[in-house]
Every structure is written in C-alpha cells, then in structure tokens.
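Consider the single chain below, provided in structure tokens and representing the form predicted alone.
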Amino acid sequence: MSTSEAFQIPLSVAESYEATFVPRLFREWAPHVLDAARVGPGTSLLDVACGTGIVARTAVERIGNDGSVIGVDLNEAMLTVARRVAPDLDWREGDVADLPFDDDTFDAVTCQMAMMFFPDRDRALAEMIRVTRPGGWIALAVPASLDAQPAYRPFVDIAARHSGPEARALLGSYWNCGDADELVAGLEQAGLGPIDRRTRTGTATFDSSDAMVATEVESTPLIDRIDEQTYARIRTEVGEALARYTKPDGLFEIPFVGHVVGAQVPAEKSRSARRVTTTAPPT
C-alpha cells in the first residue's frame, strides 16, 4: 500500500467537519464499519484516526457498560471537538504508526475514511494488528476509486481541464485506497483473514453544487493555485454537468461509493506484528 500526504486540520475546519460532514456523509457509514468489526456488547474498541468521533459515539450503545471505547487521532483540533461533543468518552492524541497501547489490548480496531491519508499505510496496519487481540477484528472503510464515483469523477475531470493536470493529483488523494482488490491483498499479505469485503453506495449532501466545489477545492492547495476566473468556470461547469443531483429543496445530493472491509486477526500472530511496550493498558 503506497504512501500519501498527511493533512493537518485547524480547529475551524474540525468544527465544520463535525457540523457538516458528519451528518451529511460519515454518520451513515459508522454502523457498517462497526458491523464489519463485529462490535457488540462487551467489546473493547479502538477507533484510530477518529476525527471528531462519530464511529466511537455510534459504538457506545452497542458495547454497553461491560465494554470500552477509545478514540485516537493525531490532530488535536479533531480531538478538541470530539471532547466537546462527547466529554464522557476517552479521547487520546496518538499516531496510528506508533499507537500508545500494549500488544493485544483491543477486541476490535476501526478506521473510517482515513487510511488513504496515512503516510505509511503498511506500518499503520501493522500497528492496528499489534494492538488487536488474536481472533479480534479490524475494519476499514475507504472511498472507492475515482473511476467508480459517478459524481466526483466528472468534478475532478472538469477541475483538471480548467486548471491543469496538477488539479487531478491534488483532488485525487482521497481516492488513493479505492482499489478494493489491492486493499484486500494488503490485508492478506499482513496475515489477516478471513476477510469480509463489501462495496456500498452512500450519499454526500451539500447545500449546493457550489458548496460541493468549495469544499473540495478549498480543502486542498489548489485554491491557492488558481485565479478567481478559473474557479468560477469550474463552479459553473460542475453545476451544469451535475444538475441532476440538485433536489427540489435545493440540496445537492451525490452518490459516494465506498468499500467496507472487515478482517480477522489470526489466533497466532507473526513476530512482526508484535513489539514490547511499556505503556499501561487503557482503564
């Protein structure tokens, strides 16, 4: 699994993420990720790259009083919002490439819509395996490839036509884990199995097509590399090309295709999946 650039997020973006993206995109995926991780009563769960915590919050009712939930994220802004929204849950700052937990600590580990941003995906996966107990489950959700996206692909095509091939690279990092066969092969190579792979189509909702373009363009360096005239042409053409997704109430609802993969940690782990730590287990 190849590397990708990691993005840092200021507090204002984390607040917007919680207010907009969680209800309009990510909330609907959380139950499917928890299903893939076999999360139920009594499960000890770690959600890595938890963001503002939608997977962890969704898990609480399933797990009950006999289980535990910890959310870990490298970005303090995301954790600030998570602590505000759910102050009773356990939120910790940590790097998925060096998780601050002992071996075999959790029954399940989840990672929703973040794997494509990890600079070293193989190491991140190895760390998830290390902290999961033998027989436990790891569940990942990632966006499908750009070619599989009926709305996002034409958007990227339009942006690249107006602003050059660089735009495709800048807007394309979100879809870099979208080859499901490659993803499953990486999990198998890491020694995981059986593997349960499902592809489903969700919905991403925006206030308008202009809002969708602004969200995608202004969250990348592309916004600083195009002039206002180019930006206006992109907005206009996207609105025309994707007009069918505008609802009578004005909301812009586009399909979002993703893969949800659950993989079981074998009863006998390889030595490479273990390391000695001195970190105390969570309480």
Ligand SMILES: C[S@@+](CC[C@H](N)C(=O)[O-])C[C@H]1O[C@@H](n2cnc3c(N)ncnc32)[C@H](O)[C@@H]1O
The other form holds:
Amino acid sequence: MSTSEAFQIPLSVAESYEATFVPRLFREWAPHVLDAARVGPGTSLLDVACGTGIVARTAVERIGNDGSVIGVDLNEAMLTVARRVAPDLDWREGDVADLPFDDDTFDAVTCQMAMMFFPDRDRALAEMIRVTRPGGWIALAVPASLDAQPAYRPFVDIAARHSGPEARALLGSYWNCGDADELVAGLEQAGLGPIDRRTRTGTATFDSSDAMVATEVESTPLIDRIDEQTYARIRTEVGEALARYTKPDGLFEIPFVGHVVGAQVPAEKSRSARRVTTTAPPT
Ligand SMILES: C[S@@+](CC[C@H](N)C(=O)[O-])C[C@H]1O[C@@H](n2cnc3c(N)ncnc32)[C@H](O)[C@@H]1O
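Mind sharing the form predicted in complex with the named molecule? What's above is the form predicted alone.
Now the complete complex, all chains and molecules, led by this one.
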C-alpha cells in the first residue's frame, strides 16, 4: 500500500473537520501564517498539507488577481471538501515528500499544523525549499510541546494516570514538533534565514469537556485499550480539573499554544538549501 493509500480518511471525517475543527481551532492561525510568509498582493502561494483549504482560502483576498494560490494535500477526502467549499481555487493531490512542482515555482510556501505528521521532516522542508524561489518565504505553524499546553497537558496527565504511561505516546503525536528552538535550528541548518518566530495562544472549542476527551481519545488507539469505567473516570476527572474552561453558554474553550515561524529562502539557494537534501553520490 502506498503512503497515500494508507493515509486516506473517509469523506465524512473531512466534512466534520471543515465544519468543526476549522472554525473552532485552525482558522485563527491562517492570517498569522500568511503574515509570516509575507503573503500580499501578487504573491504566488503554495499551501502544503492544505487540508480542507483554510489557509489558501484566507490568502485569496490578500493576493488579489495578480497572484495565484495552490493547495496540495495527500488526502483525497480533504481535497474533495476543499473543492466543494472553494471550487475556483487550484487543489492538487500530492505528498510533501515529493511535491509535484518544479524548482523555484512559488514566492511563498505555507504549512499550517501538519509538520508533526510528516515521517521525514527534513525531506518535507527540503521539498518546500526546492519549490520556493530564491528570496521567497516559508512559514510553518505547529502546536507547541505538551509541556507548554495549559489544558492539554493536564488532560494527558489524567489519561496516563488512569490508563498507563502509553497514553502519553498515543495522545502525543500532535505535540512532537513543538520545540521552537529545535524547529528553528532545523530551518537554520537547511540554510534558511532570516527567521522569525512567534509563540501565540489560540483557542480550541468543544461542545463540552466530555466532547474534548472523546475527540482526543476516540481518534487514537487508546480507546481500544481502556474499559468503559476507566474512560468514564478520565472524563469525570478532566471535567473537574478543567472546569474553569467551561463558558456560561456550556462551550468548553481551552487554550491551544502554537509556534508560527517564517524563514526566508536565501538568494544563493542552490548551495545552502541543497545541503539538507543531497545524499552522497554513488561512488
Ligand atoms: C491537521 S490537518 C491541517 C490542515 C490544514 N493545513 C489546516 O490548517 O486546516 C493536517 C493535514 O496534513 C495532511 N498531510 C499529512 N501528511 C501529509 C503529507 N505527507 N503530504 C501532504 N499532506 C499531508 C493531512 O492530509 C491533513 O490534511
């Protein structure tokens, strides 16, 4: 099975992502990512791992008629929703590890809340650099580490206390790219600069604390490793520990801390950027 086949999700999940997670979590990050990528009138933009397309859609107004926007994602279902919501934009299927574009095609490349899912981040970055023109900008947004998350951290602690330490790893993939120093060091090593970074606190909204726990637990294999009583204890304790995040209207609004990093591709890209991608030639 190819990576692309292995990664496919049902259309219903992509629709629910667009209806719920985009407005309640991801949308607010898009303007910051576009700022970091210096996107403005006339920019030609590639949004990598575009999902249902929130960054690309947000970019359209800034870019105007003289620029262009393409969204690329591995997942057909995400792209189907992207095409339904914004049929006039250009949506392509592709893997960040092998972007289907020529060298130096774009003024700016963005990648919002996806870097942590890429199995080979160096390669992903090298591909983003390859398709960005010299002097162009790359912007990434990633969730900060679990330790920096005021609500997600206690949630994972509670889940691990009730269901065992493996809960930390099962619930943890989201946070594994969240060390900003490490992220910036990787960009520097790839020859990018100047680099600017910003840590900001956004919001993730759920119908209730139970709904948050269900979202996090039921989308991972943890759900198959705990019995109903353990699951109920986790829900109760999370509800108590994080009660201050329940608003008068009943919605559960928790902080979601992330890093937004912008990095310029150097004018002399061929030497500095390829340092990362080049493997030793056969001898
Ligand atoms: C959390 S979503 C973020 C989507 C979008 N950037 C947003 O902000 O709403 C992560 C996205 O990464 C995509 N993705 C994961 N691995 C990928 C890869 N190797 N190449 C391209 N897209 C990938 C997924 O299909 C998914 O749409």
